[in-house]
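One chain comes next, on its own, written out as structure tokens in the form predicted alone.
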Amino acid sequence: MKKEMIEQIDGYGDIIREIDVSRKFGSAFKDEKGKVKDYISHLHPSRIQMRVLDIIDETGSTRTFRLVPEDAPLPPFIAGQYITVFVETGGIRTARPYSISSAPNQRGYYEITIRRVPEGLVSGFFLEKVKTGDVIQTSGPQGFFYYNPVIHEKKVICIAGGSGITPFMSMIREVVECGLDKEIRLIYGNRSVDDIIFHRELTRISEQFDNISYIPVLEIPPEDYSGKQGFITGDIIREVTGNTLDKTFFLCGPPAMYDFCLPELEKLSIPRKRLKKEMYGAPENIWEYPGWPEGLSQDETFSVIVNNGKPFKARAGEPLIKALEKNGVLIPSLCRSGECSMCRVKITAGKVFQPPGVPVRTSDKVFGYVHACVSFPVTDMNIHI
């Protein structure tokens, strides 16, 4: 555009007035410049370098890895975000997210803290092989799950089952070492008084701190035990909640748990706005949800071509980013729950399927892109990453 023109445009003469006076009375930023990427890389790293400080056991399938930086500080993270961890193992290389349960004002180390999945690779791979010294590399902190103070309640219910408790950990420790005016009910359901993650410490803390409950639901209670028994029904639930309406619920667990606390959640007339849920892995058990293909067997396998490359073959009950790494085919990820998109590839010919609820973009549908984390083979296919 010419500088007549310019100038004719309403305002212009104030907009120089002003960059005048900037330019005699503001501060000079000229020794910041090239420093913007800098600053963006420390808050939002893409990898981390860590070092494992400490493994701490908390169960018999379970420990807290302590891990602090190699060679930069650690970015600000909010309580409730996860980690994810890069490693080799099996002569597989693949990534797992770990929410980190320290509490967030504690800036010289996370602690992320892992149960044994059952034929779980990475779980297996931390709980035997990792050892203090050890060097792994994360990415910086990621998620949503995390409470709001502007949209969120002050009186907060969360409801957790097995290693879901670790989001809500990192919440709890930020309330009472901070003194946050905040009030915490945990619901936290586990299969046996053995396998609960960080009871004596919860325990500690409730007896403590008036703002924060304590409620363990088990399955399989001892004969002695008077507390919460079975699974989290509505009935718990509004029992320990009383008033729901003044209260924002978070609901982080294994799948199966969500299946079952939704609809009892539902029961409550508790609306969306107020529950937040976290993501929490490919289901298990794919094949039982509705729409799977009538007949296929979880153990069928297919053919899969990525790039016009060498087919191999991936299983129909295992999420197609666990076949491309089996065979060498790295693609990114991070949530590996089919929320954050990184693992996203196109389908160019063939079918998958995806459990209800996956929120896949629009225009990916358009364009035949899905989530390779939360896709299951169901025929032989063609992939373009």
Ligand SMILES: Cc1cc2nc3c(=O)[nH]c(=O)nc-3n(C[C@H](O)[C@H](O)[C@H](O)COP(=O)(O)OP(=O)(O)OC[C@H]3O[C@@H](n4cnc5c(N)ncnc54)[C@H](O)[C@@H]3O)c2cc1C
Second form
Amino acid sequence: MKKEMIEQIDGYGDIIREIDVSRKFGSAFKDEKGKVKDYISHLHPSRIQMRVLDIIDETGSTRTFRLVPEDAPLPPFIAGQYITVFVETGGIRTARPYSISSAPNQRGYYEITIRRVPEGLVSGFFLEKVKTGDVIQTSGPQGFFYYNPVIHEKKVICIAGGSGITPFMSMIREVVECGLDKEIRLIYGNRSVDDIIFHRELTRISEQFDNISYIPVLEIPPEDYSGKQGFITGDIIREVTGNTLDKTFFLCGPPAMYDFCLPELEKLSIPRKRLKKEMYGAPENIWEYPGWPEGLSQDETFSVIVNNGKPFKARAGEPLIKALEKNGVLIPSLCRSGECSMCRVKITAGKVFQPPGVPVRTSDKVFGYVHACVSFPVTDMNIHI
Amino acid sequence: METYDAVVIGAGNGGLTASATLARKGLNVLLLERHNIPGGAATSFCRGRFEFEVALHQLSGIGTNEKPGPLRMLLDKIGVMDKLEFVPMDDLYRVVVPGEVDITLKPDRNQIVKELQLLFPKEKEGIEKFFDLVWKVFSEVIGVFYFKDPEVSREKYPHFFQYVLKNLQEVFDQCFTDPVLKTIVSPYWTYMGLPPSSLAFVDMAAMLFVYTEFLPYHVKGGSQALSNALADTVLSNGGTIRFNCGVKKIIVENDKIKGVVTENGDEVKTRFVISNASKISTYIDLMEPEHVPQKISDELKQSTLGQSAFTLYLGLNCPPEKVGLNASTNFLIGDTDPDRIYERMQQREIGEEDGMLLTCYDLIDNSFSPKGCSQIALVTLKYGDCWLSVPPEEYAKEKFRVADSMLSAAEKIHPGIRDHIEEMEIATPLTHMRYLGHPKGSIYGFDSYLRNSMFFISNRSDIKGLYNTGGWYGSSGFQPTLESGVKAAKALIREFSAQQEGVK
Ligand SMILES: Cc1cc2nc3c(=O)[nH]c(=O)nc-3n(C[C@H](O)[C@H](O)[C@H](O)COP(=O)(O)OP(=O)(O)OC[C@H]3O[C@@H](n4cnc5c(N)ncnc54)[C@H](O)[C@@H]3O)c2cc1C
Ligand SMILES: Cc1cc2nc3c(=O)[nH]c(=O)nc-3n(C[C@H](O)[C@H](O)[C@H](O)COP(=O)(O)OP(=O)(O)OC[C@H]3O[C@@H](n4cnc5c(N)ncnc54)[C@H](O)[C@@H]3O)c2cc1C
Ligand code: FES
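Could you output the structure for the form predicted in complex with the named molecule, given that the previous block was the form predicted alone?
Next comes the full complex, and the chain you just saw is listed first.
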């Protein structure tokens, strides 16, 4: 439309005057420069440089690393969230999530507590190589495993296995240090007494505070032990819980614990809305899952081509992301459990196996996208990243 | 150094249709996106067994096969129509004003008029007149702009010349007085952000006309399906998309585009850039001050930042009927004075006196949520400032507190929601800021005052090779932003071809 015609529209002159005034007093937004980045980095920095201030021995195979930021103040987090550490070890650049075990009211540092996993790349690196004073790179706090006051009951049953205690440690510390109006009963399963992380602190807190109870469960109890034994069964949970209706359940531990505990919880008819479970990595025995291709060995290898590059081999029983990392293909990752979708890649030819329940977007499935951290190669394939 | 025919900054609606159009024309295009997924606001995310739609409530401009709307034709041309499944909504919307009215309108002009006349017999003529004006004015707009009539005159387009620069309130005052009636016909003002006292009448006319004539739609798989389909078109036509790769600088020399620099520090050479980043980010963050054209600074000075939103995404472990929901688009309005509602968009509090939009797709798409479940998006507009002033350590607590009061307000009309919530996510203006990269989390770009409309702002850049697309440069919303990408790409292609010719 021509300008002369626009000028003839009723009310044109009034708006021109309005424009004159607004230009006189308006801002050209120069002070917005860098603001978006600033705000976001206060709450959600994508990377934090951390110095290891302290290393605390927890058990024979577990250590706590106290991390302080090198530059900006740490972003706040909600008890239960994790950070991802980015490391290079043995020539491999990779990442692992670790729940923050310190309380969110500790604004000066985060603590992560790492248990050595047999043959574990990153846990091994931390337990053997990392010294105080080292600088490591982490993500900002991530994850959705936290208490939501809008929908969760004030009485909480926490069920932990092994290193799965860490998010609960943060929650419990916050409740007692900040005097929150919440009740936590912690059921904590381990193999033996020596494996229990934070045993002394948990015992002390539960003795001191009425709203925290601590119920260790041991697979191999010592001689004079009078506590709960074996695995965390429905019976134990029922006994600790009493009335299940006014409580929300939080579950955190290795996949094997879920395989055992979830059916037990089902017996108690806990609806999903009162059951929150933290993811804890890709299944370690994917080949035992229903739907795994008949007769395919976990050690079978397949050829993978990324963006028409040079092919390399990937093992069926290992998540695709690890094969990519071993071959120097960097793809971003945070949760390493299928949840955050950071490691989304497009399979353009071939097939992967994914465990059931991985939250991949409906249309991503249609267009061939998978989360590489929980995808296992079961044919030769081409990938686009 | 890498070289491309064109670089597109941002994979929102506009960036995606722009890239798809360029790639289909055979240009070697690079699309750079900060986030790890295409779509910008047009996306979804998963929590537990639910997949939540972020932004799309009602898609406009699709129409039917027999009477295709402009967006259907556009998507068809880009070649994504057959990759998508669109579901029409049976209702235009439902409006609830507690104690006053609870009415669901069908997308049918005659039926709406009849029903309103029955409810407001005293305003019979005014109702007729209002809808008559809506249709007349917008039909003339179509003649002038879509069909680009070369001979526009007051004689030919009388309503256009009389009404196109009036605000909605002026037209209301000519038609009727009942505040409840006004509330029923204008909840769409929240799709633009300004209340009737400052919203352009033509903007309201556009929405009523387009949603009624071409029906409101939902896409199966949510707006992410649309974004993925567009991204797929870019890739299958030889385009390149890089995620987790923001642009930190646009290189300008002698008022010409020379390239861009990514967040990783990589420089990419190109003579053409289409920016889907906000107008502020494009000129203030990505460019050196000395390169910003005076014309753009002037345009910025007459603009003010529009609202962001506060949204609750709720996954319910029951069907929608269980909490009394029977319509997919519900405006819950606690005050028939929109100016008061608008004023409260400056504060964090949300209560019964506010207006909110409650959308539930499960009523028209039974594949949307897991069996026996449903999901609700509960949104209200909020200016970003009130959230930016929250200290970081208070942020999570404040989020939960406001969510709680919003939920309580919604429960006054739909009791029982809270007891059925299995998953919940909360989005604040900061969330929108984080995922879209827009100042103060603004979701609609600038406030859509008439002085910022296309009659007064060209958005055309004096920098050669730079084009813009998206809600910051013209109208926001799905249909307009998707259209703007194609428009930007076409303008680029014209210039690109002219230069190619010149070289030959
Ligand atoms: C959200 C989240 C929070 C976590 N928080 C903690 C935490 O607070 N403390 C902590 O110690 N760990 C935590 N983990 C686990 C941690 O991220 C790593 O998976 C773990 O440290 C093993 O990594 P790695 O590199 O040492 O082993 P890898 O080199 O990745 O694995 C080596 C071998 O060990 C097996 N394996 C992997 N994980 C386990 C396991 N957990 N138990 C037994 N075998 C395993 C693998 O299948 C493989 O065969 C968390 C995981 C998630 C997803
Ligand atoms: C809660 C909500 C509800 C809505 N409801 C509706 C509705 O019902 N109907 C409707 O029609 N519209 C609705 N809208 C509006 C609609 O979603 C938007 O108008 C539209 O999606 C905007 O598209 P855009 O092209 O402007 O890009 P945006 O979606 O704004 O995306 C911009 C993209 O650019 C990227 N980017 C920014 N800066 C950079 C950089 N420097 N480098 C690389 N990438 C960058 C961002 O990450 C983002 O992906 C809603 C929006 C929201 C948030
Ligand atoms: S890293 Fe989170 S989904 Fe793979």
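Superpose the two forms; the largest set of C-alphas matching within 1.5 Å is the rigid core. Every value quoted in this text rests on a predicted model; they were computed, and no experiment measured them. Numbering follows the first chain given and starts at 1.
Superposition on the rigid core between the two forms places the CA atom of Tyr12 2 Å or more away from its counterpart.
Comparing the forms between the two forms, the C-alpha position of Val21 differs by 2 angstroms or more, with the core used for superposition.
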